[in-house]
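Here we start with a single chain on its own, the form predicted on its own, put down as structure tokens.
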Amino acid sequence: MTLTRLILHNYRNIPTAEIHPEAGFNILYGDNAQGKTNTLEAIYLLGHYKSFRRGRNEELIGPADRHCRVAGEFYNEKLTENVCLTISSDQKNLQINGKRPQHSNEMFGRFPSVLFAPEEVSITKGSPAGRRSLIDRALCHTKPSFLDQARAYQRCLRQRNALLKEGASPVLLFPWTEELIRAGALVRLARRQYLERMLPLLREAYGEICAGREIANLVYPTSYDTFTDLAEELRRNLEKENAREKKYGMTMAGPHRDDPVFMVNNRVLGLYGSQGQQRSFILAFKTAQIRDLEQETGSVPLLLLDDMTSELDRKRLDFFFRFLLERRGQVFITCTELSPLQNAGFNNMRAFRVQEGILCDY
């Protein structure tokens, strides 16, 4: 899959832009705060329909209008598809080939992209929510139906929490508890199945980065791998937390509280890992995600690299540059200078200079 055209209107600091990327390497370069990451974010939006940054819709909209627009043209196996996302302060309107999708399965996995951004390194030491999100975003591209499962669980969780806050009777709470168990077991099962498939690829990639001197691992906080066992486990956990749920008025067990443990050499990365090990782990995770996505779907995702050359040291850059040069997919890289990429052998690339929100060919 290749992004052949990108059109932006009133997107953050970019008043208007239209570029025609190459099928291989595309470099967005220029000084900081000029719009490079904004452009990368816009490409990410076309496949994920939400930003990788925190914030409200209003923050995506520039000063020239009350809405912004991101549009892309994708080419995949002799088929050209168009996607357009119009964003206002209170809603996003998505159209694919001129029609509004009716189901999430029509959206997710259709224009896959994998992002590596500097802020993701902090996920290893941050809150469990960041680690869950990292796994869930990757999972959605190989299993789009997971989004519906996760949403169903969240809807049930909100309703159950509302009843707990009201001090509802066990009779009123019972059907929502049963639905939470069913939906929660499905979410945990999908995560377990994805990680079981992806873990060997993660270990392999990490071993390549560190020349086999260290072993990476990712432990999900349940050992069960069937729906029935996972449902029974969640039921037991909820019964154990019954008193605390009444006290605090919220659901105290379930996939919304799971903490996936990132490890290197059997030590918890968030507690004992060096900055280099944390960067290596995230780099290996993304590499494994790409390889898994290609194996499972046959689709080659876009790779979006935000300020990579400043975030990784020489050893990790060398590994990732080799990985990129071996790939057959489309890559977008932001950087302040072209020379590190040119020196690494990225000769067949298209460069776009970004200055004060204006994109132009190098």
The other form holds:
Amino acid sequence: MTLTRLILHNYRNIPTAEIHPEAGFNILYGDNAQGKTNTLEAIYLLGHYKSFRRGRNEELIGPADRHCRVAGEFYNEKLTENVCLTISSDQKNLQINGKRPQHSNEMFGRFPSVLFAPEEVSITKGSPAGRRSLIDRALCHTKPSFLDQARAYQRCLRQRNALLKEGASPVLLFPWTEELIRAGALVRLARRQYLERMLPLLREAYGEICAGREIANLVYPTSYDTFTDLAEELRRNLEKENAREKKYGMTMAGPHRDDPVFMVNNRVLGLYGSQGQQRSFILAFKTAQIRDLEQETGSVPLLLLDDMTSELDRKRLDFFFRFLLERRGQVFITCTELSPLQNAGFNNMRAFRVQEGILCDY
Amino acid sequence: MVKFTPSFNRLVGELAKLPGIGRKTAARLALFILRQTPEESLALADAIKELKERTRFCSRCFHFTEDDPCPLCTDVGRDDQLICVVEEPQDVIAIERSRSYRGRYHVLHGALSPLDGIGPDDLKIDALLKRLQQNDVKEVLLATNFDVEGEATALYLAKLIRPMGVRVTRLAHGIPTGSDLEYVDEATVNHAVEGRREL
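Show the form predicted together with the partner chain, please, because up to now only the form predicted on its own has appeared in this conversation.
All chains and molecules follow, beginning with the one already shown.
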């Protein structure tokens, strides 16, 4: 999968741009606050339809018009496909090959890209929501139907919370609890299955980064791996929280509160991990995610690397460059300095200079 | 939007309230009506008037009807001991189209949804329970939708009805006819496996 053309119109600080990226390495180079990450974000939008930065639609739209447009042309196995995303303050309009997709299955996993941004390193120490989201976003690409499952669970959760808030009777609560158990067990099952498959890859990558001295682990806090057992477990979780649910007026157990534990040498990374271990872990997670995606779907995702050189030290950078050189596939890298990348030995590399919202060949 | 005569604008406004009709389509429809002969356009107005005057809910099943009880409730060829519970009148039409069901119906007019403030009292549930008490019903087939709200409504009804000694069944769902197993998601396969049967 290669992005062969990227067209931006009134997107953040970029009035208009058209670039023709290389099939291999593409460097977006320039000073800070010139539009490098914005360009990377635009490419991310073409596969995810949602930004990795928080914020409202308005923030994506430049000052020239009331909407912005991100369009891309992808080339995969002799097939050229067009994606065009038009965003206005209240809606997003997506067209794939000139047609609106009818179902989320047609959208997700079709133009996969994997992002590695410096702020993700803090996920290991941050709130459980960040770790769940890291897993869910990775999992969506190999299993697009997960999105519907997660939505159904969220919907049921909101319905049940509405009842809990008004202190509804057990009779009224019962059907929503049953539905929550079913939908929740499916979400936990999907996460478990994904992690089970990618954990060996994660361990292997972590071993490569730190020369086998440490062992990484990722533990999802459920004890079972079949749908029936997970459903019974969630039922017990909820029964245990019965009193607290009444007190706080919301659902206190379930996949929306699970805390996946990231570990190195059997110690919890969030509590005891050094900055270096956290970086290695996220790097290993991303590497494993990419390898898994390639094994599972056979398609090679685009890699979007935001300001790698700032967050990774020499040793980890060397590992990652080696990994990048070994794999085929398209890579986009933002950086403020070209030299570390020029010395890394990338061939078929192309650099674009980003300055005040203008993209040009370096 | 081009402003036309006041009566034209009024009609456009009314038509634009209909589902799936925007201002542009409404204007097109209004222009079409304007060009029709008086007889043709009055026939439309009369059809709407007649529909509203003559249609009401059936006092037994709450389906739309002109005669109370409705033809579905008075049809002697139907099984009185079997009631199919659906969310909306259009669900009755969908099941009738299949010609696979020969029992009675009960329309709830919605599904439970605490977020929208819809509880059991806002649906025709009391009337259903009364029907079950007063008639010799052997089986209730729950045919609410398969979204979160429909499933919860089915679970709620099942819990109420089962103690009355009435058999409760749920519409089976699983692999759609004519589809390949490999493209069906796990949730559906899971349901289909649970609901498997002897061949």
